[in-house]
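The chain that follows stands alone, in the form predicted alone, written as structure tokens.
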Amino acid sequence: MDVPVKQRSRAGLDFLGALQGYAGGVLQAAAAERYAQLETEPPAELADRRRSVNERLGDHGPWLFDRLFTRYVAEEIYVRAIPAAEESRAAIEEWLDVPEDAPGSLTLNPAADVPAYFHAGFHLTTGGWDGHDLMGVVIHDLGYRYVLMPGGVGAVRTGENLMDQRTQVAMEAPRRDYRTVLEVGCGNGRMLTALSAVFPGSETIGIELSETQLRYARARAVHEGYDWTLLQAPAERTGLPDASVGLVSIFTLFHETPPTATKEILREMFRVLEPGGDLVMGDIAPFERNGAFRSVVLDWETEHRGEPFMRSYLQLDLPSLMEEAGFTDVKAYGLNRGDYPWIVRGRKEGNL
């Protein structure tokens, strides 16, 4: 949605984007260079890497200010974006109010079994993913558009395009003729848009727990001409029939889930895939694929930017978990600089 943001609110959000861009593009680069000068033999283990960076850069101004600004921006996004959305509430509500008989569907389930990790407060979002009734717009059209797209954050570096990365992940699927494509953790539909572009002839299903994100995704689909089937359900228990999906796509979900949930989700994806179907994931590369400094930057988010499962994710062996779930022909590899997005894909054996 093109939110009519008032000048003062837009200026505040633009400031946050510029500040995040300076932190990630200038200060963090200077800190990385300084660390490389001081630590000629970086340790291999994640805990040792944290200790090394803290010792080497404990009094380094660019590193300290980079971390300060990154935390400040993470909190301030919602301080500024929620009031900006309220200023345009009438226009937003009109955009969200789409005809019930429009192509596609949205099925909400207020009684859905919500796992505990969903309440962890991803990204320091005020009140959580459903902490405000306009949170879909707050996150996508204000936070992402004005702050995170220009500024970068976490694994997304300053100046990188989040939508281009989603399209890249979709393109890594081995085929183009899937009858049905499923995304779990679909949020407000950014990845579904990429999937619809890459697989225009496929039925597209999105699974998500957040009502605000699903309502946004439904409005996006109607306004942009997609006929998505949107369902409110946990990824561990989708409610879909056995062997009913040709392709499963998962984008940046597993660094938001504890390992026990990740295993359950992979088993569920194997169940719903038809024989010969594929699973393609895009997320952050494990710590051993990142240098010592970079892995500490990512790990830092565990305690400081609302990513409580980042540390466990960085040490997770996703290919092995996929094989345990029954997938074969499992491959893992990175795209672009810093192996991001990190692709893990596999197949459910059998004939279509």
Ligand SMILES: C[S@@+](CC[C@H](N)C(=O)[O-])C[C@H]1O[C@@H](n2cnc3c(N)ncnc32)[C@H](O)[C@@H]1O
Contents of the next structure:
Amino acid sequence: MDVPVKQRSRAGLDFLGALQGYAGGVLQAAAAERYAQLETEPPAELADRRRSVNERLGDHGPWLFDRLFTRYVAEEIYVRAIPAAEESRAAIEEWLDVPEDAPGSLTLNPAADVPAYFHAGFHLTTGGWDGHDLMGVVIHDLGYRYVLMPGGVGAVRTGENLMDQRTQVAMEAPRRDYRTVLEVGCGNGRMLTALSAVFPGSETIGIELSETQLRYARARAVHEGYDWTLLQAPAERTGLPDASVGLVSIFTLFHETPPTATKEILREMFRVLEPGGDLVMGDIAPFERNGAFRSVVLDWETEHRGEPFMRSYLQLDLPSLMEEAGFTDVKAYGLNRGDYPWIVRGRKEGNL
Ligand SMILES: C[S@@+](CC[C@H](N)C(=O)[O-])C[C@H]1O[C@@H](n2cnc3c(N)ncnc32)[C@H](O)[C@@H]1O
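I would like to compare: after the form predicted alone, may I see the structure of the form predicted together with the ligand?
Now the complete complex, all chains and molecules, led by this one.
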């Protein structure tokens, strides 16, 4: 949605975007260079890398200010974006209020079995994904648009477009003729848009726990002409019938789930896939695929930027978990600089 933002609020958000861009683009680059000068044989293990970077850069101004600004911006996004959304409440509510009989559907389930880890307050959101009734717009049209697109976030570096990778991930699916495509953890529908572009003839289902994200996805679908079926359910227990989906797509979900949940979700995806169906996942590459400094920057998010499962995710052997869940032909590889997005894909034996 194109939110009408007042000049004062927009200036405040622009400031955060510029600050994040300076931290990520200038300070972090200086810190990376300094670390490379000081540590010619960086350690292999993640914990040792963390110790090494903290020791080597413990008094390095650019590193300390990069981290300070990154944390400050992450907190401040909501402090500024929520009042900015409130100023435009009437226009946002009008955009969200789409006719029930428009193509596609949204089925909310207030009694959904929400796992405890979901309430971790991801990305330092005030109150979590559903901490404010306009959180879909707050995150997407204010936070991403004004701050994180220009500034970068997580594995997406300053200056890179964090929307480009979704289409690339969808294109990694080996076929184009799936009857049904499912995305779990579909958020506000950004990946669903890419899936609809790559698989225009498929029925598209999005599953998500957050009501604000689902309401946003539904409004997006109606305004942009998609007939997505949107369901509020945990990815671990979708409620979908056995063998009912040709392709499962998962984008940037597993760095937000604890390993036990990740295993459960993979088992559930195997159950709902038709024989011969595919799963394609895109997320951050495991730590050993990133240089020592870069892996510590990502790992830092665990304790300082509301990504409680980033550390366990970075050390996860996803291909083995896929095989344990029953998948065959499992492949894992990176696209683009820094192996982002990292693709893990596999098949359920059989013929579609
Ligand atoms: C980083 S967002 C990615 C959203 C979307 N895939 C995209 O490409 O924009 C992760 C999403 O997963 C959702 N999520 C987290 N745990 C979930 C679970 N167990 N079941 C369903 N959705 C979940 C969150 O609410 C959030 O919207």
